[in-house]
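One chain follows as structure tokens, the form predicted alone.
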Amino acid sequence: MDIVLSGIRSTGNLHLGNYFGALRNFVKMQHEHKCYFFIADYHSLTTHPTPENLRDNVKQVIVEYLAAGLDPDVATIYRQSDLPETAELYLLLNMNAYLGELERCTSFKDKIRTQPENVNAGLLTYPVLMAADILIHKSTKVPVGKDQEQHLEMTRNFANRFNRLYKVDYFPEPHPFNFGDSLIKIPGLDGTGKMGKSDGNGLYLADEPDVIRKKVMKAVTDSGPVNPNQEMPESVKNLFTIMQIISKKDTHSFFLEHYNNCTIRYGDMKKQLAEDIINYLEPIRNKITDLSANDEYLQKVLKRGAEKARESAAKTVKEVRNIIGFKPI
């Protein structure tokens, strides 16, 4: 059985792209593999959140994880900062991570460009902390997007370097978890690219019905087709893609036929799509509301998750310390 690890930064709400892109697969995976899901609040410190934001964002993520179907009785769900062993392994791995390879990291170069006023050491060593998150449980599979593949490659480098340096076969090589055909990509409402937090084009699991209606009605379209052979623009394709995933098959077919007949009314399509999204998300939104009001239960989930995660983490750090040579005189 593979040991699967996945983390999400504690930067607020999850959107439909997160849900269809990974969360639905996580719900299935937790019954098929030994899974660790963590909230990466250490990682969020690279952007200097306020104490209030840090706490509220962690709560929002754990609430939405649970509302989407992750089961704390099956998987291990924990907060990164509840594992001090992660910080220690991060320190030990940093001793064998070199400046040149960290500076060449694509995500670090991007951050230098986008936040030149805050180029901190945490950004530089971000891949090492990510490696510690993965290696602390000796994980073998990690669901990652394209933007994280380089970090996972660096994790393999750090693991192999440790094994070579200390002449052991201790850390396994983690590899990307491939969801295959079950991975669904949700486009944004702005007519370009995928749905994302930073792009302002997302529909969030916790959005109220009126918010969803406003967002969908503002979605980018065009003036409409003027002949049956006209190529559909990207923005309109995006709406049809979302409708194909969310709405009933005959609803999608109805509007597609009207598009091909050059009789489509985008306003009607958007109204229908908005209501279908609202209905689809209603069970999750209701769970989010209930869980958000139950801090005692959330604390129990995180406490239990930390206890389960520390069993694995403490064993790893103890063995790593012993391999390095931290032993009684």
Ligand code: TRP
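The shown structure was predicted, so the numbers you read here are calculated from the model rather than taken from an experiment. In this text, the rigid core denotes the largest set of C-alpha atoms whose superposition between the two forms falls within 1.5 Å. Positions refer to the first chain, counted from 1. First, how it differs from the form predicted in complex with the named molecule.
In this overlay on the rigid core, residue 244 has a C-alpha that sits less than 2 Å away from its partner position between the two forms. Core-superposed comparison between the two forms: CA of residue 230 displaced by 2 Å or more.
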Contents of the next structure:
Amino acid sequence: MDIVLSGIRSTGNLHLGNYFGALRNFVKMQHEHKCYFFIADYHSLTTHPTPENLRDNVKQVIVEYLAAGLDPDVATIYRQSDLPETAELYLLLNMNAYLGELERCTSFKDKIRTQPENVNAGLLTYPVLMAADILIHKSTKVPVGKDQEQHLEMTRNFANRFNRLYKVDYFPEPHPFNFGDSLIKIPGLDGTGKMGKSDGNGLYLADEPDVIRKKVMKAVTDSGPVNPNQEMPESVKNLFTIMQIISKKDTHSFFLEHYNNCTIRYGDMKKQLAEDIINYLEPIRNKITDLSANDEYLQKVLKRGAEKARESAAKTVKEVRNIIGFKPI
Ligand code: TRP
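I have the form predicted alone already, so could you send the form predicted in complex with the named molecule?
Up next: the whole complex, starting with the chain shown before.
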């Protein structure tokens, strides 16, 4: 059994792409491994959110993850800033992280380009804080997207460097958690790439039915097939892909047949697809509504999560302090 840690960005609502991508796998994974899920609210400070935004974002993230099926009785779900141990390990790991490697990190170089007015030390040491998150539980597996693989590699470097420096075999090497074929890619509604890749191409778990209807009706298509069995343009293929995942089999084959004999009416297809998505998301949307109105429950979940997470975090920090030489004199 692995110790699996997932760090969750505390910005942005979850869309269908997130749901069929990592999220559904998280829900499964929590029963198969010792799982920690935490909301990376310290990390979000690199962009200077207002206190209200910070609080609202954390709440929205916890609500949506719980609504999608993360179970606080099974996994440990907590907020990064509820673990002071992480901050201490971050401090200690910083002594062993070199300016050159931090400056070479791709995400840091991107930030220098995209927000030159706010290149703070937190951005530079972002990978060190992420390493602290991971190593605090001696995690062995971390589900990460492509954009986070370099950070995970840096974490392995920091872990190995610590072990070498102190001649111990203390930190295990964390590796990417691979979902294999179970990652379903949901395309966007604008005829290009993945959902969430560009603004306005996503359907969000919290979207009201009318919003979903409007978005789906506006999805990009073409003027329709003229020859039987004509190759579909990307935009239409995307709608069929979503339909295949969400709708009944018969529905999908019905519209496919009409496409292939050139009698398809995209308006009808979109209407059907919108209703199927609305039905599919209804239980999640209802949970989001209920949880959003129940701060007391959310506080309880986070309190329990922090208590559970701090058990393992406190143990690690104690051992690390001892290894480094902070011991009674
Ligand atoms: N950097 C991650 C992201 O942007 C979030 C994150 C913070 C994280 N700490 C982590 C992910 C530790 C995995 C493990 O998505």
